[in-house]
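The data below hold one chain only, encoded as structure tokens and taken in the form predicted on its own.
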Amino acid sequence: MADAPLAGIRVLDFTWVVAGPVATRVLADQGAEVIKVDRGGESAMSVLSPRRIGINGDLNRNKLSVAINMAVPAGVELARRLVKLSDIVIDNFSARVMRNWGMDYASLAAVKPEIICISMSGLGHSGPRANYVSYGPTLHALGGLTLMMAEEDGAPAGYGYSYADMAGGYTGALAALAALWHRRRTGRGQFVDLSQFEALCAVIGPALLDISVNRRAQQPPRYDSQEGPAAPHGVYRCRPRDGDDDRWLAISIRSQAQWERFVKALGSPPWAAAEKFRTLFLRMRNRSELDARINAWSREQSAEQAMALLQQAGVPSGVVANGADLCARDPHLAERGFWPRLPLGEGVTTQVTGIPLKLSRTPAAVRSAAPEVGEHDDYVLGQLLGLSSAERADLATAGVIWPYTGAKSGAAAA
């Protein structure tokens, strides 16, 4: 893709698990050539690996794959050629591993002055828990959001899926195309220190700002609204769909006139007409039971006709979508085309995540599926490196690289 924003940039890619993969990703689809590092032996070759569909096949999309046995010397002497070939280096391992491999900032940037290294480490390089390793849910939690994502009864729950990862992965996004810029204007490379905690805490929201001007301990939010008093507020189950019988309704109501029209929506049920549900305060004062009663009418409902008719009468409300509803029904991703396919041969297909910026003079693609470990080898090793089919496989025989033997996905390999 020559006409893509970073058509002509080489990363070689060190990351693992989901943080780096994400940041990486963002410049693959950006046009960027990104070469992942893998360790051989991880993944059958089949059309239908887990290497290539789910999780993984949405995070390394638009990557080739080079398997280089990093634990020998010789692994590490083919990675220090790459890098030569490479405008950034990026890993997302604790900040001592690239250094015991001697692919530490300063240990290659003897190698290519220019090159941009960027290390997303859980805590950073300084700092007395620089050598911890950590993942997302043990950021979330050392970060607080644990506790902050509370059940109704106050017990820490946390996200269901590590936010941690989303926020760090896109930080180091943001941290590559900074450190080109600077190299474009200088022509000198640099070290990133990215500590994945403090790009999660940076996010965590208005919490922070409680705590840095009114020294305020946080308590969990629960399921209160933190724009203003509102009741209803919350989630209120609805009536299965096609076997599903986790389908459910958001509604919040924060003024006098909304309620108005809430009961109206409903056809003006007697119970709201009680004493104790006539003001926001005896709403709020009496949440329990008008809860209950809003369950018993949803329970009835459809959560997207129920979400129709409480739309068009002025309520803020709306379905809580799952992930047939995002990949299925949802007519505004369809149109935008947020759910591209990608053929993994034998007629086989997956759908992947698709690109959130549109640029109108230098469009991102999803170009190819996730590549199996190593399918790029003859494409790194061989064109790149300049290394004959002997040379690759007396390489292979010593235990240096994992050859590939598997179909060729038809990924661009340049």
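Treat the numbers as computed from the prediction; the structure is a model and nothing was measured. We call the rigid core the largest set of C-alpha positions that still match within 1.5 Å between the two forms. Positions refer to the first chain, counted from 1. Compared with the form predicted together with the partner chain:
With a cut-off of 2 Å and the rigid core superposed, residue 235 has a Cα displacement that reaches or exceeds the cut-off between these two forms.
With the core held fixed, the Cα of residue 315 is displaced between these two forms by 2 Å or more.
For residue 331, the Cα coordinates differ by under 2 angstroms between these two forms after the core has been superposed.
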Given for the second form:
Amino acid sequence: MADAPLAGIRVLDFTWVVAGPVATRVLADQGAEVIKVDRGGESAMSVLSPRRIGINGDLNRNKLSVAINMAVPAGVELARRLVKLSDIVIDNFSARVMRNWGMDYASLAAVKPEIICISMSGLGHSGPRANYVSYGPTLHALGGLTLMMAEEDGAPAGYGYSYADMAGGYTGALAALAALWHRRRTGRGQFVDLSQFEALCAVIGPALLDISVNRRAQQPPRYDSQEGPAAPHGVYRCRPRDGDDDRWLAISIRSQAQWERFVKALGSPPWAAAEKFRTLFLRMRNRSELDARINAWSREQSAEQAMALLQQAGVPSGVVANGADLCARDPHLAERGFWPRLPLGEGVTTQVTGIPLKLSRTPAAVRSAAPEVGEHDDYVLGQLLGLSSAERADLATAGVIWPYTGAKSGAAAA
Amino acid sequence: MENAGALTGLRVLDLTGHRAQLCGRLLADMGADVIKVEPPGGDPARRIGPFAGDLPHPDRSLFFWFYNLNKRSLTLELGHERGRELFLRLVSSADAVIESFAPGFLAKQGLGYEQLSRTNPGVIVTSLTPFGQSGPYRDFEADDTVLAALGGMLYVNGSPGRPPVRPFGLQAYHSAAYYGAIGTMCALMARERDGLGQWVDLSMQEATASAVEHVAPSFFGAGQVEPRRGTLHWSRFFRVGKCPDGYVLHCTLGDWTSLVEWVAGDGKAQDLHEAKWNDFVVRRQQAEHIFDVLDEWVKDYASNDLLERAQLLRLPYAAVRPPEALFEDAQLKARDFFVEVEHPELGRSFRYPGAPYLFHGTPWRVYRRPPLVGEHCRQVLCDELGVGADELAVLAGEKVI
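So that was the form predicted on its own. Now I'd like the form predicted together with the partner chain, please.
Then the entire complex follows, led off by the chain already shown.
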């Protein structure tokens, strides 16, 4: 088996919250050595889960951690020594933070000319709002996503998750890979100024073109298909499961052939033969009546059985999976090994999100659980920087590093 | 070289249907030569609206425009012996092939990974399919809605007691497309060591599940099935409130003291000045109460005024804006986010959303407007592959191109 694609690439990772760690998770999964520069103490992330399980465990698996106090000059000096040993430096602070530390691209290129710096700030490094503070939900609101996902009365329905963090994170990972590729060709590093806001806006393209080309104000699409007309199209309520009445099946029907297979799968009920449902155009026009008919059918089915029945007939449909469906009951994801198990020590394990890519010759792997803060200071400070234990003890006393003192959470908490 | 993109010199053959076209575009935007190989008559994605001027036409689909900017177009009938042969000749000089056919389809055509790698051992084949190349759902049918459902994305959107709500934008497809581009680049990096390509199997369902940051972690980390919570974000740090002119996003991260002073100055702080709220852990635990108080407060504000003033105090507030507002956004303007793309045959240019990142060394840029159907047949086949003009006419006659 060949080495992982990014074996030998070292990433110095200053990211936090979600978008940045998503980017470095991609790189770590593909074999890069990602060294998280952590800090001690509580943060918005540390209250969301323990370090090695939950969201922090999911985002930071496969990474190493060293805890350096960037607020003091000696901490910055340590970080700059690590930059010399790294290929990529990545952060998702607003523009001023790295600059104030003297860790901006110009300063780091002076230390290491071929360094690649990826800065994933919320709104970019230039412009009147470069210093805005933002999180994923902030960007959804500014970008139109919050308003365009609405309840029937037009009120924002509420995203359960933060797509902005993913758009930003994946874009950041891709930027790192493209910059690495370019450096292989030319020997030159560079600075990438990534605005998470722009990464998000860049992928609502057809709607933005409809505005700029057709001057059309956008309406929340609700259950209108966003990839050409479809009817029926939406979620249909199913039979309760173990007392849980929040069960739904998604169905999307575009072609006439799909409709005919759908009707047959339902046992060719008389209502489905009505003229008003004969063509896609008519089904679109008589949608509420169509949806009522399908809901009356689906209400009597289990979501899983209805999906099996419809998929057997070649009709696009799927259970609206909740956490348990997704993680414990989806036979397909289980068979593909999408929820790998990681040891946390003392016989305790946890499961994390897998890697959606299978490379036939150099498969990626989830290798290690997320590190505790500073867990790899032996390796990073000792081996890489060659600091003796006495020197490290002095740095700890002076408040330059937070030394690792053993597991604080993880096994016990799991 | 000054204006070269980071991926200049790479050649990619893009066979994807409408689900996966963003993947090739991400590479084309950085300078890769991405040749869209369409069936004669054009990619069915060209029939997806909206259309420029609301006139349905294969060269006026805004859906197609967005996903195919910067690509070239070659029409080729892969089901025809001559078409296959020409495609294999293209493969011999390509770095990567991206495709989104149903699993097994290309192999049946004699164009599966095995066959392509015999032609060119260095080629990378990236397959983006709804459920991947293996497993019990392999042959299931899905669109973005079904993928959002089975990927755990749909269930958590909207309010408890109401049906789950479909996200805006094709977020399942896009998650997959990013990963497809990432996987292609990773395989290229691996090829650097030994010159060998490989097959990248991308499951859109898995990419979708990966893009929902909290559902699986809550299940595995705390045994919790994440519910729908309306606009209260799962972290409990954000909720939408209503101003007279629209909506605003509250946030209890940031400088709490400044926020409370501001609200108290308006006489609306109620109990928020109490010391216990200084701890953001407590604010998180009792988020509903805090947001209820703040909802009362914002009733007197215009949403944009609130946003500007909050951000001056470094509070991560936002106005809940319509997408139209992006075209007037001062920040996007200052960074030249929107770019003009000339469409000479329509006699005008249009504003497209632009770069998600500013590469200082190797700029993102517009190389060419989205291609017309088969626009680059002559260029690719005659100029680059050495097919004669007579032969081209024969191919067109036999409906190979």
